[in-house]
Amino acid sequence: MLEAINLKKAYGNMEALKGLDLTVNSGDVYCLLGANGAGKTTTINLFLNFIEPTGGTAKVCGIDVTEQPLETKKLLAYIPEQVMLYGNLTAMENLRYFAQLGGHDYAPDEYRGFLNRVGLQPDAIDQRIKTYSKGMRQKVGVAIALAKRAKVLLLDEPTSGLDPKASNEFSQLLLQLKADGAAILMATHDLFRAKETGTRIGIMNEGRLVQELSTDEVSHADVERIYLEHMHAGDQYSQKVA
């Protein structure tokens, strides 16, 4: 569903992400950790073609990001940090309006039962975008995907800022999406919910994957072991380059 191939991305002379190989299957939640400047916001828009690839390849179910753009921005949904809806519109109308916008259409019913199945509470349903809190936009975004019958979600910290009880309910409605077969990436700090929600765990340090761990294989315990120890590594690397 998701692959990228050799995928490169410099700014001059700083390389951002240094031949980038990684695959996303359907019903698969992979999470990308690492510290500011990894290479996990970078991987994110070279897949939804926001930036140019310097070399290599992102592709969406097959078919390359910067041949056909509009074709794979069809197959996916983005939910950035701060989720980007109209403020003086209601969750309904920032739902009708996304989902035309992928080219599909529902019913005034179809468009409640997205919203009440990602948890958005039915009183708000008719509030307008602006007096919500992160974590109900964040709902919002969700059910656009699934109005979208997007089969990718491209996720760059989602949970940044959420209390726990948002950031939970968050991660349950990732894995509703997982069981209903998509591929999701997800950039994050959260090694909890990585090793939570995961399936898969990808540790980025200065633009290289060093490491790929499958969650069913290691502790909570592990995944921050061996996460320090590369980020330790990098640290004791930049420093003998400086």
Contents of the next structure:
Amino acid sequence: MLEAINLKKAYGNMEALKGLDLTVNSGDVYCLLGANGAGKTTTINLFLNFIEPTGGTAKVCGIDVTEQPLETKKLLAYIPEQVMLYGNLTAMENLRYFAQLGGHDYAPDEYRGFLNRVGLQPDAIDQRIKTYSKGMRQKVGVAIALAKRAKVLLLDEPTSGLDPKASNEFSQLLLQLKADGAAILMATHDLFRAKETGTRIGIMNEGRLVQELSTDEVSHADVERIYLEHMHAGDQYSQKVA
Amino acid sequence: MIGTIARKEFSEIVRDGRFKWTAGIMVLLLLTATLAGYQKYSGYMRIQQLAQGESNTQWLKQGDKNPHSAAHYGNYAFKPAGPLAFFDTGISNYAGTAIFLEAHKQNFAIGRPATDQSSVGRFGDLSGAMLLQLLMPLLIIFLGFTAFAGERESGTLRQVMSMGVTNRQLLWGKALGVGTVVLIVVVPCVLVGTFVLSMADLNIVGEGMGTRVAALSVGYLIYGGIFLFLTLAVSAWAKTARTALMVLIGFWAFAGFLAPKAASEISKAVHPSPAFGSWFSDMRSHQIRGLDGESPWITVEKYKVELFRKYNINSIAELPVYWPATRMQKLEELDHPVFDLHFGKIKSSYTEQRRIQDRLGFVAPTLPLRSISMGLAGTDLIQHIKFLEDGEAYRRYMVSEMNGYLSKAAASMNATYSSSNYMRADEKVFSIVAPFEFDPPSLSATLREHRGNFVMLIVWLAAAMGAALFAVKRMSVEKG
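Having seen the form predicted alone, could you now give me the structure of the form predicted together with the partner chain?
Now the full complex is given, and it begins with the chain already shown.
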């Protein structure tokens, strides 16, 4: 569903991504872990074709994103750390707008259905987004993904800054989407969520995927230990270079 | 898709506080300008008609006198204004509104409204045209500068671009959305203006009023389109909405204030108008010495000899035409080429200056639009020059009618001519001179004259669209 083959991105001399190979299948929740600047957001931006790769290919459902960016964008949904919506429009209007941009249109009741399904309070649906909390915005973001009937989800730290309850609700939604057969790639700092909701974990450091784990084979403690080992190794490497 | 984007853009703008204030002020100003302009126009036309009627009566009731003296007494030509003058006052504040018409002299137009205004008047009239030329672009800029830059800053652009929308669709959708908002503000005011216009007496100077309004609408629509696409281009290109606003306001000030002033200065430098002193003395010397160096008095003597030969006579007393009148008319006609040459120099310097200003239209779209606007409203230089020409043609007609009458009616008085023995004429004679009527340039001539300006506007629109397409094509969704 989601495939990176020797994917590279360099900004001048700075290599943000040094040959990434990655596959996320339908029903997978692949969690990308790594420090800031490890290349997680770059990976997501490459899949979105927001930036041009300097090497390798990124594919969505077998389609190269640089060759047919509009086709691949129709297949995927993107939820950033902060789902940005139009403050002067209601949740309903925002959802309808984005659904229509994605090439879908539904009856008003169906839009309400999507917003109900992500757990938005019914009385909030017709209120303007500027009154919304971050958690509510993230829910609208998921509703947009639902309305888009996306086969692939790209999530960039979607739960950071959410309170534990909101974060838990968000994870529940992800599990539903996963059960529906979506392929989900999520960049996150939340090791606990990664172990809970993820099926696989990839640890990135300085533009490289340094280790992949299956979440059912490791414990919470293992995830944290392995993660920190890689981070320390990275530090030592950096110091040596310096 | 484009419709979806346009609708969202529309409701977002309309719900923004920015819109309520700018649109409110714009509507208020446009309506004020329309109504005040109409009041001013109808006041002017009332005075013009009163004055022309008064002056025509004075001509007829000047009292019994020699017809040539009556030509000296003269008449005035008062410039009528087309109904669209209420919309665009053009140069009418700075050009004269009346010409004194008398024997032997071609006079300058007098009565410039600007001379009666305080220094505040220098800022220009609050006219519909001025608002559409200056404030409409500002409205477009205010409503559109955030179109891309604002969405990029707030992060919604990432969200939008992840949906699988093409940059072009986004551009056309936004153009349609912002454009609709602007039209909703402007069109009702234009309709009110058109309604006001329909109450005017179109028989005065109102040829093809419908076509004029349509052509003006097309011109201003293109002009708005130019600013719309430039705004979207800059918004897509600029890194932040702030930068976009600054660049756009800069261009607005340049196009609206700097460029017209600079174009006028440049045109004056390239084609200077003659200095009055030397111009006047050159003309006087041509009048006194003759254009070809032969004194008019000698020419007149030769003319007399020619007449003697023609009628085969030896003395003035035998002439079948009244000699003082015939001679006066001959002298008058000798002045015509001199006037044509020297007034022509002034006229052609103004015309050339105007042409240069039109050619400078590539610098700012305001230049060709302004020219089209006052041209169609009938308040531009071409219209004024036509008024001066009509006035001068009428003066020549009036003088030649009087001299002509005298030379026939007093033919028997050649022998008895003296300063106390001359023919007197009355109102019946003066009435052979038909009242002055201004024949403004035809609509088709005006449209032909402004073809280049329309082309210039269309080129601007194409360039603005091209710039917008180019800007969105290489638009980044990332901040900073």
